[in-house]
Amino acid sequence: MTLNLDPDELASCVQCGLCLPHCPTFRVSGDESMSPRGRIALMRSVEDGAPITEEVKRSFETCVQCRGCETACPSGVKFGHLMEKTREALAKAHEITPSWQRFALGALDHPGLLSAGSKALAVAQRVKIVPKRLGVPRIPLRSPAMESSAGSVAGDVYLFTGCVMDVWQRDVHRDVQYVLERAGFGVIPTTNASCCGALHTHAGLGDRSRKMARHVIETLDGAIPILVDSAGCGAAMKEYGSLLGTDEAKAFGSRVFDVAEWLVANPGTLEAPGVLDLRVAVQDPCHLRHVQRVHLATRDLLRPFVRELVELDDEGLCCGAGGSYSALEPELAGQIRDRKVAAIDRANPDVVASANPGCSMHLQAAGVKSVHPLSLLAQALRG
């Protein structure tokens, strides 16, 4: 079979391994089928006829697609776009991403089933049978529904809420409504734009994906930005241009701001009675660190809040949530956040912050005190 690979992109790599300390996988396997060049060489084998071994489906499906890779990489390898490609080949050909998966990821697009199912989870939460160690938030078995503020003199904006993040952690969608608002904005929350799709590219379910998308651009139409607080989210509504191919997808994406990004560069009239007495370490998710690359804004957003902003000493390194790659491969991403767990402890934080929802509960399963920075913000707003 064949990937379907842009041989540009591919020859664009130069083997030189200057992203080998920068990938997760291979930092904690040391085996080079898991790193960054050895998947390419393993995508240029299988273009030039090579079969598909379960050895080769292990190199691709262990890939967290955490894109630290194309940070340090000097050639511009566009690695993100040749994995995404690669698992979209080989789902089509039903040699990864099993039924139970796809079935799984069907339920994002269908808010009544997410729903159902979640109410369930809570449910199994009360009577204790939902192991901690998942580090699944606590569920409400009841959350009002969001309610529209627009109309504020200083402009409106969209509030991306998602699927699952809108039913497990609504408590956050509601904090950065609140901090929004305070300085000045009018929010309107997406209840009819549902899933991004971002899991489904993921998994190679591109046809799934490019459907999600193009819903997402006619529920969102118009001028009106689009703010998203969670970094995989916004990172795949950025790139809905590349996924989709079209001029509309691209317009689009150019409204998609980061929450933080967008308040640092307008502030509007924040301002606090004081800041909270915490030692704070921001946790970059990897979607703000390597592909928005917006990351440096939730610590500018954070500074004038809190008693003291430190840094982790990893250099940005994965946490190993990776959407679902958590559930999906549990023992490498125990591995890869332990790494992790071992930096904060280094920094000794009185709390973590981190802008993406799977990251929060990866670690905060490992026993990390994991908020949203803007839910941090919001505490030290309300004083």
Contents of the next structure:
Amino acid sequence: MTLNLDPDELASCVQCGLCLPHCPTFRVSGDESMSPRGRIALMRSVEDGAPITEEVKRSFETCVQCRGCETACPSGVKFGHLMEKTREALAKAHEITPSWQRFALGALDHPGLLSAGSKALAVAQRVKIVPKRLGVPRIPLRSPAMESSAGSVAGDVYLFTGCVMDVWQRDVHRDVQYVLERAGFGVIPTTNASCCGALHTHAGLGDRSRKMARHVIETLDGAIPILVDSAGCGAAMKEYGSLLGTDEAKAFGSRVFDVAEWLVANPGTLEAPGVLDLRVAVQDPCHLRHVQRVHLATRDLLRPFVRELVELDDEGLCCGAGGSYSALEPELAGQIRDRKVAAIDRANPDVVASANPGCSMHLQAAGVKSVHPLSLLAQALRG
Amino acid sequence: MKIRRTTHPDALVSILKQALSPDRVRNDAAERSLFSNDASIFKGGASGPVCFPVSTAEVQAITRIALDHGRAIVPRGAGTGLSGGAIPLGEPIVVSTMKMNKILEVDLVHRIAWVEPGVVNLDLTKTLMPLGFHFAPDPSSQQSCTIGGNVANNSGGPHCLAYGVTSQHVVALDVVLPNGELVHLGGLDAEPEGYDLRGAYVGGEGTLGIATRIAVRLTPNPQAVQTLLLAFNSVEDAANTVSAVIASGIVPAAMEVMDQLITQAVENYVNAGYPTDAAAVLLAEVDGLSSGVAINAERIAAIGREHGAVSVRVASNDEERARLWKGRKTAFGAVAQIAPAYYLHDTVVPRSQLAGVLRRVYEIGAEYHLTIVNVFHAGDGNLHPLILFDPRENGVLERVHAAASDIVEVSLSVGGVLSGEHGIGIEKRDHMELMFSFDDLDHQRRLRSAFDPLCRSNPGKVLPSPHSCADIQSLSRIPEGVWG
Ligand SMILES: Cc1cc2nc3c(=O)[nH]c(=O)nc-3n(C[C@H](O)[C@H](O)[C@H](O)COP(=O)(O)OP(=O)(O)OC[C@H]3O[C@@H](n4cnc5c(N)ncnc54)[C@H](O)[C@@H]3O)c2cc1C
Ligand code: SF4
Ligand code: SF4
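The form predicted together with its partner chain, contrasted with the form predicted on its own above:
Time for the whole complex; same chain goes first.
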């Protein structure tokens, strides 16, 4: 079968191996087949007619799609795009992404289904039948809807609330809304835009993610900036241009900002009564650092409001959360997380700031105290 | 002793799996294909089963099984080699050291560290840094390549100008010989007894057995460092500056030159503020005690200006330094922005000949209608011309190889040598006769035979036939008494 990869994109890898240490799966396994270079080599051999064996699928399925290899690659290989196309071709041929996964992902763009499922989960948590190690946050049984504060003189912004995040971590959205309002902005929560489709793209369900992208674009029509507090969603939405290939999608992508990125560029009137007496380690979500490449903004935003900011010494290596990766590949995800936890221990912070709820949950499940940077900021502003 | 050549491959694999563990022996076609080449442009070979040992004992077991089944072995680190050293010829068992990656002991008293061969060069340095030390050899691939690979290729790096190449930083090793025996070479004493077999082993490119434990020297971190970036209107001016700096008696920690095209590509990737309008840039670093560093930096700047430097910039902090170095160290990869493939060459010429040889290199490029860009460890005359090409163009490889041969000839004709640091491997095997006489090569073969009488370890590399024993297929009997 063919993976429909662009030969030029494929040819841009020169096998130098400089990406190897930046790949989380290679780091924990030492296996060439679990490295960016190895995965590209296998894509090439499939394009040259090699069969799709279990080993080949394993190589592709174990990729976290963190894209750490992209920022590490001096040759500018577009690994994320290659892997998305590869997965799409394999999913179309029903080689990967079995139907139960497709069903589970289906829930994400059906708010009714998602909320029913989450209610069931919330109840299950109350009767203590959900194992802690799954890292699912305590889901509120009831959570009042978020309200719009549109009409500010400083200008209005959309706050993209997404799917799972909206149900499971509405508190983070509330903190973000609070900070934005303190900075002087009117905030419109995007309650009806639903899911960004990132997980579907990663699973190779391209047709569905394109449909969801079109829906998001239609719902959030206009010129109002769209702020996102989940790095994975933000990355996906910024890349709608390359996903759909239309000018409209490209224009949409340029209206999308990570909340910290936006606030650093548009600081407004943020003043806190004092600094938080905390040593904060910044954990860069991969899709903030390696895809959006705006991870420095998190630091610039937090610096004035906390006692101390510390860096992890692992150069932004993935934590293993990877959207649904930690559920699909728990063993590898755990090994990758062990490295991250060790780096956190070396930095010895009071708290870890992570701008992606998925990463936070994954780290919390290993006992790490991890919060959204905007929640820290909200705490500082509230005094 | 008769070699069992008839063993079915499946039987070999299951014996290997018993000796290691099932998940650390791979024999599927996909996995084997990934081990068929390294970072060089050579078309891959064909690998047999791939093994991932975790201990010296396992390496010994693999070696014995290989011997018993008439298979050769090829050690492999990160596969960043550029001369084809880790390319398997004739379906040998590939022994990956990637799971032998522990730093075993840091001994500050002797100023050495014992490491496993799969430890990544930069990981070692990062571990040592807080203790006030580092591992001096810093190949541009240091974030990925392994100490085992560094030892096998006697690798160098920008900072080897002042500190010396890998051989100067390896004090002792444990080596599994191709017959499965374990030997200790070198020692922690300043003057170990007997012949310096450690020195003979380093640079062996995997043909002298597999290093499984390596004692490396720790180098104290310098008190102060200054990095200068000088821009020139011609590559010759940069080359002449380098010669003049060395002639003045200064020993900089590093002196690296990049020409315009490569500087532009690098700048595009790292945004370090490299001047993209200069014909060449010189990155020079001085380190040592603070007072000396400042004086030497000023002297280098002055010598540069005398030789036509149009600008001199001194990095003002560690971040700026790091960014400049990141640019230099990713230069090879960055050329992908200019062409989809490159052939990175590696020769050494006397420093005084640098300017002339470079002129010839550009001419050779023009003769073959190929773009050649240059980046080099100028301080020791180590040239790295990169021949750029598009592999999809018909017949281009022949032109590339012809241009490469011409570059080798030019380098040798002015009294240079074949390889500065990337090794001979497959790449320069057949150029060895240009450099060495029949007798020289014969002595090298004898050295090799002393370690590996049956040519089991990485056959077909380094020595050209008839000195090599590449034709392992014809070997069906091990002569009596060889193993004693
Ligand atoms: C972008 C780039 C930049 C580079 N820059 C430099 C540079 O500045 N200086 C430089 O010197 N080189 C450089 N190189 C070349 C290469 O990185 C070095 O030769 C490096 O030492 C190879 O290490 P490796 O772990 O990748 O070894 P591999 O490529 O896996 O193997 C290299 C050789 O070592 C042998 N070997 C590996 N492990 C062992 C062992 N344990 N025992 C015995 N033999 C073993 C193999 O059989 C093979 O012959 C560069 C390469 C790239 C791609
Ligand atoms: S992806 Fe980039 S860094 Fe990795 S091997 Fe290919 S060219 Fe080198
Ligand atoms: S996307 Fe992440 S996991 Fe996948 S190959 Fe790149 S670095 Fe490795």
